[in-house]
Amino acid sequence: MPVKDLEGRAIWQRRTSRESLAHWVMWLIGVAVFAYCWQQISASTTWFFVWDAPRIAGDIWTRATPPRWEYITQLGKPIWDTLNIATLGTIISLILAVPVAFLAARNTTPSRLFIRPIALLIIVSTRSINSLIWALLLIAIIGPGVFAGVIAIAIRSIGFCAKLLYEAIEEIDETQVEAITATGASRWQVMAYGIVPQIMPAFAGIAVFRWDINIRESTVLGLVGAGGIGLQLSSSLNVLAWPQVSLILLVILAAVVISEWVSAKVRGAII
């Protein structure tokens, strides 16, 4: 905005004096908060280990190379279990997320006062807890193994899929819905012929995207006993078998890269 100098000439400034003062005060508060947080972190950090980290990393790298290539014959079933955990977990989550999304969307929920808040609570609660935490809880309930990993991935994915899907439902073209409703169609027919065809591309994209994420998450579930290749990684770490660890990490990297490539191709074909 324009201000005048001593000679009465207009000078354009981005902020007024009050806005500039408030801006610098906010910066000062941010720096103070950062300094306080850094002080707290430094007080609880053993800096000797931090400074010694490069030497330790170099020592582990020396022990881990070259990878133990003959061990790859024992990784076929674990990586297959990991893919199954991700795939089955994604399928189960999609089956459960679809009704939750329709109940959460403003234009399809039966009741905005009662049903919609419950659906939103399901979405928030399943998204707020990490899959590793779900796996730990499920292992305590149903025991260790692949099944616990599948359920953990499924529960974690419900909120993600339902949130994106109900947002897609709320953004549909209402004229198509109104046209089908005008023909005397029932509520289910309106959903089947007026809403579902419009959200199918979004649904397919969400499914593939979440499957890609679940591949990454399922690789570490074995660290807590939920099956998959993470179990082999945990066992190798426990016995300090670094050549095996490096090979497992390479296999995980390859699986993630392949899943990312498949996801990108499928989403590109859909879009």
The other form holds:
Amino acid sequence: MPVKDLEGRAIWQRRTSRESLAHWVMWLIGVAVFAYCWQQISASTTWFFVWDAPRIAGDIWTRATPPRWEYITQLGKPIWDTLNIATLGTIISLILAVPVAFLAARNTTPSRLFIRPIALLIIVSTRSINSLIWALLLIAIIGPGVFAGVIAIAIRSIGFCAKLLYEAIEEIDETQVEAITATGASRWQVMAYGIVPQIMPAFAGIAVFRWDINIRESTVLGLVGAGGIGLQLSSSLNVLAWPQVSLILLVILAAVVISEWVSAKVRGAII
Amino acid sequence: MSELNTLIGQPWRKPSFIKRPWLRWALVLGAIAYLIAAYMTIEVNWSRVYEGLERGKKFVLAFTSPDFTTRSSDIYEGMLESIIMTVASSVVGIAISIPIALGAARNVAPLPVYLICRSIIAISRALQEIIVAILLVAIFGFGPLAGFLTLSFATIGFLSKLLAEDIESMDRVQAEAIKASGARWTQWINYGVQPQVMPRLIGLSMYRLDINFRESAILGLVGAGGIGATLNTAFDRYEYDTAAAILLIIILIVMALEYLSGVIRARVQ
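Taking the form predicted alone as the starting point, write out the structure of the form predicted in complex with the partner chain.
Every chain and every other molecule in the complex is listed next, the one we just looked at coming first.
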């Protein structure tokens, strides 16, 4: 611990002078990077619009209130589609994520050198690309509609589910697996009785967690044409029907809050 | 003992995940009914899908020969703008998140402050980034400022919630020891609370930087700056080789960030 001698008294210091210098330089670099970024953002901003923002926000608010309540009759089908996109997408992604997770986990992968990196690559690449981009891509391939939304959500969720699942597989208690192996069980029996029961709670938790996230994501998929309530949102925005926009936003908010509540309840029941 | 006696001689069966039989069967039947209903509503135009497969093949093949050069200046500018938005919004978002997290931790903050901070977190978490971006673009005009504000706002909900949970589960003994030495509130936070949550804060910040970068890639779809606009144009023009190049860059940067955050987290913990 660095101690400074000040007029005969020893004073405790957190860092040595070399450490504090390094610290200071790091902060300086950080601040410089931030200043550069801010300058760039500021350069490509029309500040006239920004100063006008409070007025515009107020204007939008007066136009959007009160919401057009009678429009809600037309939102039943889109919200049902949104729910289906999220649920079916989650189910398909779980079916695809399980084998990927087993191939990616250090203790169950058949080959650490070849197959594990491929599985990890699948996980990273599906995770790093947003579901909206997947939807754009799928619409170009299979045409607009709910089906493209389901597949987009499914692909996007593989990485997330597989990552959490393979971490759960790597954390299992090996002694149980050994006990099953010692009874002379085959590879599949070891899997079914030694590994699967241990990761089942994690699996269920991941499924519900991802379903909750997918409800959020599927509400906006319609913006690019992949079905669900986002379709209504984008068409209302295009014709500047603000009272409808505010109603749709309220419906989306309600759906998100309800799905979060359901997922918290279910997770509480499982874990 | 009688329970054991009745069980002796019976073959062992794997216990069910849900113990009550009626609940189990009700759930299974309900799930099947729902899946059928959901499946019925999805109309798949198989001939359209069949036509699209050709384009799908072209897209997959584009990954083997991504085109970085034709639109290199667009890609470079878009990427730079995405990175700038990511860095600036992460810094601002994290700076705002820390006081809100302190306010949202029940063991540090008084009840009124706690309720206000918790509701800020709830609002930020409930609103999807894209929806926030649409509203902010309408208010502030096109450009990276709207994207920067969107990502900063989304960062608050994520980081404050997780950080507040960490502060709530900290070790009270250490914090009390600082208090007992006669520390002021700010000193108490600085020496009693902050060192305990610092590793978690750094880890979460790195993770959020990663998320913000991924999100910044789509904000361009609604006009809020970043690489998304270039990507959208590439899709619209069916320039799959350019789109593949952009997606590959995104994947590479996310992988690099993930590796970097792994290194940093290993060092601070």
